[in-house]
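A lone chain, given as structure tokens: the form predicted alone.
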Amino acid sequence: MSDNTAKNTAKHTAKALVLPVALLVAFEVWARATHLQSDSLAAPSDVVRALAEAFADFSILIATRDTLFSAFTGLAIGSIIGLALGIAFGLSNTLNRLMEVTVEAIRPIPSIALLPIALIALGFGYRMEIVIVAFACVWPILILSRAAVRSIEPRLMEVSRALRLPAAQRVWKIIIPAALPRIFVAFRLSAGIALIVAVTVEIAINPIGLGAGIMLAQQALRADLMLAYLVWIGVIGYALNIVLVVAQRRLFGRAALSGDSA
């Protein structure tokens, strides 16, 4: 059964690649035929060559390290805060009602809008980027974990009360295991947000990471290198999503599918 699944997955992947590959080949032919000269476009072969050069001098690897460090650290901090608040709000209707206006007033604020404040308070570097990424990651974790806690089977909560479990053990032994599949979906969503926000901060103001690499290439009128950075960011995001999807299915099995549909 697993062999058939792998074959079907390979077939679907091959079919999905047909159109993008065809478009890239067509664009390559057109760029060579017209001797493309542009500050914003480059032939796919030139982009691949620029990407190889960036790997050869380690510049893109250093930028990747900086971006992923900020993104993953901010993701971890935001996930811990969002999970703690989500569980608290899900368990206490009173607390949820008291904080509802505050949460709904702060949540729509774009994380990038915090750049001027974060820059004054923290300056350039990792700390500013991590704080902004953490702010962006808190909200999906909070909202979905709160919903996950509220959807827990009431009988499980009755069992925990019958066993007279302390609040900490109730959360650790009952609530988190029951809500974990949906919480992991929120974590997947936040992981994508973390990468997007980290790169955006670097493009806007922070002179480190992949976003800064894009801006340096743009200022040098290197369209091929700029697009190479964009392609590499897409590869990182795609790989990250695949890793998390595989982990989700391995950890939760069928529960992963119900978590995705929720």
Contents of the next structure:
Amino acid sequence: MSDNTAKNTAKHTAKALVLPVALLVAFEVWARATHLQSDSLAAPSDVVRALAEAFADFSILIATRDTLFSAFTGLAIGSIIGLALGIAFGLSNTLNRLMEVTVEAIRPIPSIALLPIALIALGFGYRMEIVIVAFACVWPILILSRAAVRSIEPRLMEVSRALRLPAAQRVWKIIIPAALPRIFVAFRLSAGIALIVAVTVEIAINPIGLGAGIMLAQQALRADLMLAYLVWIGVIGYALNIVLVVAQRRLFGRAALSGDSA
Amino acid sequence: MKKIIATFAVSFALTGSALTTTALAQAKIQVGCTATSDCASAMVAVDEGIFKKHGLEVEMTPIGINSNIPAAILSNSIQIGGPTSTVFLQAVDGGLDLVAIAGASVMNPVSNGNITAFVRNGITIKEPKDFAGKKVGAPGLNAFLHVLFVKWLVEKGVDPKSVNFVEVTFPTMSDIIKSGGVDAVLTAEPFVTRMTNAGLGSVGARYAVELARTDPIIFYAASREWADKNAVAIKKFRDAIAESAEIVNNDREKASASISKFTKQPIELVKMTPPNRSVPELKPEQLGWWIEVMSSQKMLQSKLEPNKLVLK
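Next, give the form predicted in complex with the partner chain, keeping in mind that what was shown is the form predicted alone.
Time for the whole complex; same chain goes first.
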């Protein structure tokens, strides 16, 4: 990459930052001038201070660990189930038709609607959150991987048949590699969903993680701390997306592009 | 391909390792309460080592919404919870086998004085019937303050159906009153003072003062199964709560410090309002009034027997 391109990128970033920074400064000035008294708004400087305090006493780090642990475990379990079912439905038309009604009946249930049952059955903690996140993550992976398997070049399947590959090897050597770029897009989509669902479960019921942190800060009338948690969740979501996009590019190279248009 | 599988494997390993840490520490009794001063006796007993003195290992769990407490007890996430009388009775009426084990807070002239219907600027309430046609925000529909307010309206001859109730949580009250989203909110201290000082409106009615009740607000409850198996622990719990209730009622400094520690509210804010009166004993007849009021508001389907609801 030439120096010029780097300079251009930096210039672009600086320009893009002008508006949000100006808005923040304006809000800060307004908050100071009007002696803002609110239980749901706080001056940006107070939010930054609260964020620093939450880092200093490790509370936000512990909450981040809890949320990400639940989100990623749920994502992993949901991905495995979704992928297995997606491949099976993609390969077998009969199975797909047999299961269609069942899948379409369960899929529209909002994962959050399971909370009351999940609370009684599983109690507070990671388990309940993981189950709900996994439930939410199964569907996008299932549907996209089913579509991915179906759109595999038919000649590849013919080759596997000509080679008399056993079913397991056919899945392992032909289907997964061929469908992987599109499956990864589904995984990226689900990763976003996992974080949203994990935080929502914590806001609604579970007394751990970043969502519970927001609720506790709100109930303690600490609008600054509540907004600090909100900003931090935004940062995590942004970082997660960057990591996944970079991973997608590095793992699949040009194939990643075809996946994105899927 | 191998690289990809390795990536997945690493992420699995990372997530799996943390699972083991969760299953630990089950021996402790978890007490779940919302971020109010009602469970102050448990908070003080934890902070002052009173539970320890009685041989109990107790930890407090903050619960966001009071109506989640019965489910949390049944799932054994918490062994003892602090539901409001309304939440407890509705849960039992719905078939959950809960039992009250000790008293936490009760209504008294001081706490009743903290409860008001706060009206926004531009709205005048001279008498109860002025609430007709108004939009009133309650922190929980069919929850403590809502039930009390409806009871007050009925006593004053106002049809509760003429009032439009919506749910407004405590922390959002001042902003919603300011924006005119509701005409009044059913609230309590320290919100009343904060909103009054900010010039957002005025007190429209002191309905709890007029009702002048002394019934329980919140009490400690457990599942009957756990209570039956842990009679000794409950005896110790009651003794500890009786000791710390004295501190809650007589030592504002200590009580405020513990409340602030558990609710994470700034200590200056906690000190502004005296904690609700702590009364460790709970008698079955104290639930009678609630059962009657809730039945008249058609919130209970079955006929509840107070004697069976309080552990002897």
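Since we're looking at a predicted model, the values are computed, not measured. We call the rigid core whatever largest set of C-alpha positions still superposes within 1.5 Å between the two forms. Positions refer to the first chain, counted from 1.
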After superposing the rigid core, is the C-alpha displacement of residue 16 2 Å or more between the two forms? yes
